[in-house]
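Take a look at this single chain in structure tokens; it is the form predicted alone.
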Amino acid sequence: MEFKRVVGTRRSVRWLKPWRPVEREKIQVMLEAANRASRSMNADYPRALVVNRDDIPEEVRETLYNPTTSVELDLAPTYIFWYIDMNYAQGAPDRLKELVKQHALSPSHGWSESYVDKFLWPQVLKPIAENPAILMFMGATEVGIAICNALNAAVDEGLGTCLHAFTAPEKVKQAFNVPDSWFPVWLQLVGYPLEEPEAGGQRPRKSLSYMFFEGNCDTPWKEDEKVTEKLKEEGLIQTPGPFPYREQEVRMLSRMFGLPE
């Protein structure tokens, strides 16, 4: 699938085929996409624990239910628990010097091994590593970028996926020996869509002029209609929901599992 169509097709898919397992190779594609995400300091921010639903002890799975996530936990065949490794700043000088050696960071932009050792680490990065608030902010941002790659990779592999609140992390930690330095972020549920992949249509979004600005914050971004039409042709902008038959689709799925309509 072309990139723009992947991004445009991504939905929070909550109806998944509980009987169809997700091939391990497709999960690897998702993890590799996350691994290739942009990352400041070239640090290893994200950690993920992949567990198939039926391998999670019942007493642990029951603790994951919450007001916004219940049926999905029964339907999804694969769970991915996403974390920040709060030790990510460790080894940052060596990783940056490696990039200097590869000429990814060059002298033309002020980079050198000496610059990393004598200025960047002691005066910029070390204070960050010692500040819990900044450490958390940067970690959450960078892991979010990685997860976004994983979401889009899932769509490209023909899977359905959605992020959910990660409740009861202590139970998961005890059950699966999660290291103390891992901070829980999101639970990603993955499977094959039971609903149509469009999931009732593209979700509503405000116009670009509502959220983005040009030159100064008093000047909203003005959309070029020709570009908008091109993006519709390429699948980034798709038909908004709800589709006319969406209510009936959800009703039939609910009946399939004996759930409230």
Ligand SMILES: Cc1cc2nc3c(=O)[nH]c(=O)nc-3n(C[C@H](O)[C@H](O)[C@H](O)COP(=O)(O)O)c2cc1C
Contents of the next structure:
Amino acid sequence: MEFKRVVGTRRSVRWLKPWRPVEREKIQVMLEAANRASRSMNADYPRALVVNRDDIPEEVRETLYNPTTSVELDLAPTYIFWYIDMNYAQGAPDRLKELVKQHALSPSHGWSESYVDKFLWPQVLKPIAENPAILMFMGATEVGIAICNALNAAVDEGLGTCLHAFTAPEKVKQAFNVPDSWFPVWLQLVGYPLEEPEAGGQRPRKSLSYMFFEGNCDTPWKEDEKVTEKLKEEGLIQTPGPFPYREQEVRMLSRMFGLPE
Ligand SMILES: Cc1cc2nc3c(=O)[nH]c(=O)nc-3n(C[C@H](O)[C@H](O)[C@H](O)COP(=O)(O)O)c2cc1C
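Return the structure block for the form predicted in complex with the named molecule; the form predicted alone was the one displayed.
What follows is the whole complex; the chain from before opens it.
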């Protein structure tokens, strides 16, 4: 699928075929996409644990239900538990020096191995690594960027996916030997969509002129209608909900599983 259509087609899919496993190959595509996301210092922030629903002991799985995550846990055949490795800063000087060695970071922009060792690490990065608030803020941002790639890759592979609150990670930690340095962030559920690909239509979003600004923050971004039209043709902007058949679709799906209508 073209990039713009992937981004425009992605939406949180909560109706998945519980009986259809996801091929390992497709999960690998998602993980590779996550691993290719941009990351500051080129450090190793994101960690993921992939487990099939049916391989999760029931006493662990039942701890994952929470006020925003319920039926999806029964429907999704594959779970990806996303974490920040809070030790990410430890390897950062070496990761930066790798970039210097391959001339991705060059002297033209002030970079050298000794700049990393003598200034950047001791003066800038080490203080970050020692500040829990910054450490967490950076980790959450970086893992979020990686997950975003995994979400879009899933769409490109024809899968349905949604992020979920990962509220009771202790049992998961015990059951799957999750290292102490991994901080839990989100649970990504993955499977084949049971609902129409539109999943009720593109979700409502405020306009670009509401969200973004140009030149100063008193000047809203002005959309070029020609660009907007092109993005509609290319699938980045799609038909918003509510769709006329959506209520019926959800009712029928609910009936299929004996869920409240
Ligand atoms: C970080 C994150 C956490 C989310 N957590 C939940 C969740 O716990 N339960 C849920 O049903 N949806 C969750 N969602 C999905 C959002 O509610 C959904 O993105 C929102 O409804 C916008 O729709 P879209 O993703 O289809 O564009 C989460 C999304 C993100 C990005």
